[in-house]
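One chain comes next, on its own, written out as structure tokens in the form predicted alone.
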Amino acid sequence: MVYALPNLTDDSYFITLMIFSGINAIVAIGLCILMGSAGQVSLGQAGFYGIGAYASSVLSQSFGLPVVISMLCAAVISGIAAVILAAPSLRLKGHYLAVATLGFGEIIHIILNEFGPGGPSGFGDIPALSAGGFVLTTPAHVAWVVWGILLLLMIFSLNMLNARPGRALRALHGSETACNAMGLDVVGLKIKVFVLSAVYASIAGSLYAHYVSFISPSSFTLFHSVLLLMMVVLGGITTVWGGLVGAVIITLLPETLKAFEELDVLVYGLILTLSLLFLRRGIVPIVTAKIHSLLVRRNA
């Protein structure tokens, strides 16, 4: 149904959102194995969000890489840098690694302020989506090609979640002391599934930049960390359906509130509370489980 959506409307703004949605969603499917399978906070997502971002884009302005060999290697920079934030990090807990994390993306947002192409100002000419010489060109094409990475990445996700490495980060969220108990690898595990939400958030953000074609420091703040954590909290943090759900949400809510105009942000805020407040499991779990009791009573 997603993918035929493109086919089925010319509306560039309603395709711009369907971009968007998917990119944000990319983000948050990797916030939630962290965070719901492994139980490890982060509030730094932005940070390896924007080091994605940039660094595919100067690979590719600066250096005349092309886009997919620029997006990759901006993976494996945000890789590195999740495994230097999380060696020492990851030690924490709680609270402690949540400020950690916190600081690390505040970093990254100074550093590209002050040093990054362009500094606060940001920089543009960034090239477009291409592979084997076909650039996208339309917001259709790259709508298919943002949904289609989403695709793969929530089937790798979901497998993942499903064979031995899920059990075992969630195992990790159990209880640590038990991890240790059965020989698993606790530090390993926790570096493991940092790396691998940072390099969902740096593919995002390379997806973006190149969609965008300027970027700048302004939109890889706090702010946006936090953001992506209300997506899959509302979602639903305990699966991966809950980012998707989540950021299609949180990304499509301020465009249907402009009808309130200077009202929009106060509504948009009290629907926010309101949802923590009554949806605090997410709507995924709260819909799953609706379902399955109507099943249940339906066979019994």
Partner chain sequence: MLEVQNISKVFGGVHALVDVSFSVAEGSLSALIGPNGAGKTTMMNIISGIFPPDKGSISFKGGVITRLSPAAIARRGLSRTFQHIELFAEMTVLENILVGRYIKSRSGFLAAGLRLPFVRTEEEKNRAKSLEILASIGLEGKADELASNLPLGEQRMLEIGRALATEPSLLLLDEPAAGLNIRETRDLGKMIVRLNTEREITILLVEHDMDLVMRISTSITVLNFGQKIASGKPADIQRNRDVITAYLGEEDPSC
Given for the second form:
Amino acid sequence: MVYALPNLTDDSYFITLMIFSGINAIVAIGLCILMGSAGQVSLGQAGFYGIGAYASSVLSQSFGLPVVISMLCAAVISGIAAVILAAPSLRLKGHYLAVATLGFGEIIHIILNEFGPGGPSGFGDIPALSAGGFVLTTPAHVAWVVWGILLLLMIFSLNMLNARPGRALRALHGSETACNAMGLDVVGLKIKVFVLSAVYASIAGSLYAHYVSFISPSSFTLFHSVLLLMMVVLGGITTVWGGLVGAVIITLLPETLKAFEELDVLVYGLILTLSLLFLRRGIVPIVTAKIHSLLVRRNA
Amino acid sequence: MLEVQNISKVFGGVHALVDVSFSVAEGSLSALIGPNGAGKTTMMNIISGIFPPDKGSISFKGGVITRLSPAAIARRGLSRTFQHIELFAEMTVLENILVGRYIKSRSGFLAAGLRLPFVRTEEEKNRAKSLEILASIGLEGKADELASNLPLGEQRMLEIGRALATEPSLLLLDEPAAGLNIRETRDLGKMIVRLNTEREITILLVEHDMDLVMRISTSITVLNFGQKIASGKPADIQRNRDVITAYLGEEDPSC
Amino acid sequence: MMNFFKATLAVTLLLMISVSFAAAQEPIRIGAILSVTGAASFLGEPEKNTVIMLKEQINKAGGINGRPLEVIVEDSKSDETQAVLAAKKLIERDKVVAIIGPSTTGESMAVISTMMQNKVMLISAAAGTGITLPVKERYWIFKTAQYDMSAVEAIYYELKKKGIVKVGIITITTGFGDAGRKALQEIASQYGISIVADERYGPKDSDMTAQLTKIRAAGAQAVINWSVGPGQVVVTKNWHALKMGIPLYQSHGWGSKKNIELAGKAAEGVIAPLGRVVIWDKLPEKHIQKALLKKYVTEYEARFKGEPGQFGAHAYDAMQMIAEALKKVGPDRQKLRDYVENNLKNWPGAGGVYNMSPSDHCGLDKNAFEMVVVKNGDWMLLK
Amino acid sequence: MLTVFLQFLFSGLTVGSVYALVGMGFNIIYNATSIINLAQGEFVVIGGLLMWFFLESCKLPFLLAVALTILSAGLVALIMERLTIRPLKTNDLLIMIMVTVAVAIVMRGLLMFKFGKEPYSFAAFTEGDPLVIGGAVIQLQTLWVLGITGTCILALYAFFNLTIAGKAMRACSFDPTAASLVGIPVSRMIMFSFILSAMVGAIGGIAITPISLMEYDKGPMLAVKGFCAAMMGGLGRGRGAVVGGLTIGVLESMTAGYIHSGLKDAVALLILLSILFFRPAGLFGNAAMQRLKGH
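Starting from the form predicted alone, produce the coordinates for the form predicted in complex with its partner chain.
Whole complex next, starting from this chain.
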């Protein structure tokens, strides 16, 4: 994308792409922490994303709450949903956890379809992002806000991962037996990390809804969950930077592939397959390892 | 410090432990020995809470811990190592120790993410403490290596170091010498004694290596087929008929 | 591997750039956002074909007052996010003067704010009422698809004539089915009709016997199914197999010969309100739409080996409206909009006869439909 | 009342037997590799669409068309396994699952390219009026689907328990290392498992297309339902998937009939979740087996 940057900066199409990349990246870094650090799989992340979008939209539109407040409330609701999902899922591992989260995501989708305002058709005229009377009208403003939030969450995540809770999460991934012997509250940690990733997804969902101003259940399906998973795996699961990079690539890729017209789905699938086969550890870990080895060689 | 009273455990019809009692005195360096299948590891797992006993009770520092979770037991000051090494393989040596500091620190998700001032001081303190532990187990030069890259002997040391980081009052060592060569075993023995005497940590050692046990422990309990057959000072145990018979079946009793 | 990526990326970007700069002879650009792939591809496919065919015909006939017409078709993949992106791209990067589409109600709703902000006319090919209403907040938005309400009115009018007062409805859980369901519920009482069973099914469901059984048990005198895609064929087959003994009405989405073919014998007797594009050959010669429909449908079928159907017709009308406006007022976004709003009176299109006005940005009513029954594997006008 | 109940039951069994066939496909591959092959639904689609191609487009005789369809599906699976699963020498299940997702996207692209987006169908295997049992109607093709599902179960059971190849495949699932030590070509067994599950999927596609039609993007839905069926019965247990599939089908249909059709998928999922939470090894799995496999 670097080739295209200079002459595109004041192009609102490009800015919109950046907004969607940023929104996806917020979900992806949450998923990275959940999967890469804590080793929990989620095939239901679109569910939390959807809760964030719907809850915030309804609260701000029907109840007239300020957007910021409704986003925070939505995050709380998602967090509660995460506890409800996580508590019984904790005994499950691998495929079983995957199918439990998948079921959760699908149930959320069905609930939105059946009971969401507008049903399957969705609903519109959702208030735009605003804070303290200042309404964000242009895409450029929204892009700043989205990437600003992304940056803050990134810093938050890195801080967290490099301190006590982050180490505990990675330890959980390594050996649960040893974690118990070290006195770690395994159950609590797992619930907390689920909540954390749900809150990230919820914030992203709210941003999406307030930016597009129209939402329908079709944006919050299993396929979106799989796509999110793809971002994380492609970018590299072991670091939150991987989530960021993967989200940007997966968001931009279909746009880049438009030149292939009808064949784009095919090319898209092929690129994904090849990347998974040859960039198995994910782009970010591979690139950092490469840079690392280059530096080492130079120093030697 | 630790009272094990009338513990029994049956696994699918096999009596792994039958009515076993023993105690570990404060400040002692006790050992639990016995031939293969005697029930030593089962006893370790029951003490540390991995599974509950069928009968009997265990008290630690005056409180009953029989049905507590492993984590709760660890938080009361009872830490352990594993026969099959359970390090956090993808984390560095220093990070492994730092995980051990978990229960001795308190910064949560929010505080850590926001990097509140107290988090920073706590992190610094933990770091200093961990480096000190690394030095005491001779791994100070390898702080940033991945745990999985260490040789076996150092991995065992690291497990002990990680357990030390929780500042335990009782340390359970589950076959720490397994797989080590003679020199490594000798160093290990010295270190265990040092922990016992200098840091004043009570130690319960489960070990195969009779030589090591006889050399360093102050009191010994012997299990065979799930039953306690003897306990006492090393010199007494070495002369005990039952013990010799028990070991003759499988191992060389000369040590 | 990285080199391969770089190469792909570079080639793709070059292609994109070459596409957008191949504007040597100053063509007039319009955009189209269509669900060419994804769940709503049954809409986007004929729409895209229609748009491409019309563009070539217009250019062959001398273009827009001598200037070539260029249509940039964006595939929204039946996804709202993609539709928004496509709208931004068309407006910002391709500087189009008007946009056709999107194909579905959801996608149309999603792009409305973008169109309003950028002051570009959108002629949607989707049916949802909310697309053009309230008209005050939809200054730049028009649509060529008949209101769902109109199709419902056509059916209810028919039912009333037959004295049927209790119906069971079965709808698909997509935007299309949901819009139909709401319309069916909303005006049932106006026609003295009560809905005794309200059943739904998913877009990929393979058996609707349970829902139909429930409708029969509820004592309905007719079944109304509202869906597009394979679901309507499955419902028809189940209805036939169950020998329900009550008539089956389908929505205006039924209008494809393919459906009769897939349902076989089961389709006999199914009644639906269809646009005239489907039954143009059954129309009397002097009908105002006959000539243009004959030309459109025969040319389309010759070229694409399939029928344009109801949905192709929406794109046809949108394209013709824009082309006519461009010829009359030139490529000015505001003037184009004003022309479409004020000058299309009694305007024959493929989807019906339009009467656009400042208070109606659709311009069609239930007269856009003919009630059609399936007889001997063909359509027949219901008299 | 009974009539209505029976009708719901038949409807559920029809839908459920498809889920069961897809679920069996999941199990075959899972048993040999511990992979969840999320491209499983695409094999069903390939079955339906290729059958249409051979039967209606090439005008081949019915049985020849069936044989060619099943063989082609096997071939596709062979190519998939050799090109993507085999080169992927990793223990990371997540990567393996994501690869199957990517392959499914490629397959959908190819199917769309060849067949377009519209649904396809061909005539039911036998002409004739539906049967009426207790007032409830059951289509002849439904009987075919049920019969074929039953035959597949029996055939697979015989294959895994009576033939050397089948026993070898089961051995691979218990312990690949031990299996290779006693001379079983594990890699070839994995390949066979992909071929076999593709064939089972394709058979399902052939059987259901006259009832439910087939279009290029039906795969993911089938995969999700089949996956749920396999989980409900206990992942890796052939008969479990059948019971799981039929249970889900009947539950969906009963929910649609007695509660509300909009909620039918939700009820099936809720039951699946409760089974997961309270009996993680599935209705028929035993917990010890699950621990052994370690997933």
